[in-house]
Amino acid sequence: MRAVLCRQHGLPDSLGVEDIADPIPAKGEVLIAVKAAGVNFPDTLIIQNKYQFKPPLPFTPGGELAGVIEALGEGVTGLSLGQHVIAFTGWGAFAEKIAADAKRVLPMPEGMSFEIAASFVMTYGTSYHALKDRAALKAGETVLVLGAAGGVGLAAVEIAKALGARVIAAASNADKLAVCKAHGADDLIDYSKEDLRERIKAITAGQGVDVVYDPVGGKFSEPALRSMAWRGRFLVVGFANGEIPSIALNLTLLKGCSIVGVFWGDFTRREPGASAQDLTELMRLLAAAKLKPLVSETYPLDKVADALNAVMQRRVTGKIVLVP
């Protein structure tokens, strides 16, 4: 089969795809002919030797897919031969077949693409724990979403706005909070021309948002932060800016407010029946049409590291994905 692979850490352009042997599910595993790989900002991070997880040498990347099951290997229940799954890994999901952890693969639901299936688990599991579970979202709050046009914001502004929260969108051009507005955002900030505080303040009257979903990072997060609410939670999600910022601590003194930590991919490993459940009641919100997945564009694996670079380049609305 062919696999991309990571023999050496370093930046999208040292990747490669080989013709590799086809891998074998041991006990508890199944094999999977992947048509679908999400792309996310965290295999940017793998292959840099920067991420949490660190798979050793050498590795494919990829942490999410959709597939057809191809073999079951000892002991799986519960699926079957020629099932549609979709299926979290970590990584390994940048080829034409994976054997995955039977526990880590769930049905796709009944008219889903593979390119949507395969860019719904990460974003959508990230961005519904990260409001529901961590900030604990209620109807009638204020949010607002930074790098509101990417895979996770995009997310972050459909969940907040099915909870029945009031939603600020901010991003770094019209074309993409055109996307934000499409999606459901009420409120519209363009933080390459506008000020984040002075627009947050206006838009607010003054009082703040009761919570903020920062997956970006860099020179806006204290901005958000001293935009909050008395008790408002300030959700970080990431750092696709490449900066991790420095707060000062006495800011939640004056606002009263909580900094939470959100780490999706430890929530699923420690917490499995929190996530099932999380999982269950976003394929309801699908299946209700009060989420509607967008991916922008596809890739084949010979153009893995496009695909890579346009993620870490923060040119990407909604997802793309890899179809082998």
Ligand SMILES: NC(=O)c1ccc[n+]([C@@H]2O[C@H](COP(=O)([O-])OP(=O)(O)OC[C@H]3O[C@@H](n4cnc5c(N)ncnc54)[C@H](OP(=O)(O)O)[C@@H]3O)[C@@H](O)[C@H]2O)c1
Given for the second form:
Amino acid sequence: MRAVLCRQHGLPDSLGVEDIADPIPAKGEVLIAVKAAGVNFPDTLIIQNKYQFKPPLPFTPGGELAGVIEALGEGVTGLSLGQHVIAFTGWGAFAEKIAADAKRVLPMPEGMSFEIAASFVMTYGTSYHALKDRAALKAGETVLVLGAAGGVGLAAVEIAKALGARVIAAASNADKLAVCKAHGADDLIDYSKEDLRERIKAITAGQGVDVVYDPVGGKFSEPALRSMAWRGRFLVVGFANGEIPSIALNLTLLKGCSIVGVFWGDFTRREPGASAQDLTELMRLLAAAKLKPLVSETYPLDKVADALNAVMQRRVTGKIVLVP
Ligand SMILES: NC(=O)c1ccc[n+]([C@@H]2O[C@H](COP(=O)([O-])OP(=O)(O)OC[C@H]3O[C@@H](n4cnc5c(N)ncnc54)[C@H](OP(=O)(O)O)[C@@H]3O)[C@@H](O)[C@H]2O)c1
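Switch from the form predicted on its own to the form predicted in complex with the ligand and give that structure.
Below, the chain from earlier opens the complete complex, with every other chain and molecule after it.
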């Protein structure tokens, strides 16, 4: 089979596509023919050895996929040959086939395309866990989403809206903000041109925001924290900007607010029951058309570097996928 291989850590252009042996599913695994693989920001980190997970070299990147089951390993129950499934694997998905842990494989909902199925679970799973479980978001509250046109950001916009919140989307240009508006954002801030604090003050009539969803980090985190309402929750989701901000703790005292960490990957491992429940609820919102995931581009396997460079150069809206 053909697979993307990371032979030494580095930037996307150092990746190659090679012919390697088909994987054989071990006990508890299933062999899946990959029909589409979601491209996520963590894929750009894992190939540079900058992510929490550090697979031994050489390895195939790609954290999530959708495909068709081709073989069942020993002891696998509840899944069947030919079944269309979603899998979240951490790495290994940028290939024609993958042997995946059956515990991290779920049936694909009827009527869902492989492209949407391959790019839904990680971003929507993260944003639902963040907003529902970690922030306990209530209808009527106001949510500020930074990097709102990106993968987890746009999912957060849609989920916050579906949970009854007022959503302020912040992003770096007018095209990205137009996408946020089309996906339900009530108010828009172009943080490349506008002052974040002043705009939040104006939009919320001085009240501030109840929840900040921050997958970007860098220079916008502190002004966002300074713009929180009393008892607000600041969600630490990621640092796409590359800079992990240091925050003066007195700001939390003054606002009576919380800074809350979000780590969806560990949540799925430590609390599989709660994670499965979240995914069931998300599939229900999707079926009710309350969520409309955006796949803005697809790439063939040998354009993997172009796909990952698009993420690193801030050119992606919603999600992009690789189609082997
Ligand atoms: N905590 C968790 O469990 C979890 C789960 C999944 C992902 N994450 C993290 O969440 C972050 C976003 O992931 P994603 O998949 O949504 O990424 P994405 O689609 O690339 O979106 C990231 C957004 O960040 C903004 N950004 C600002 N500076 C950037 C830079 N130097 N490079 C790239 N983007 C930059 C961009 O928006 P503007 O151009 O509008 O500023 C971009 O749309 C990543 O740090 C990822 O590791 C965390």
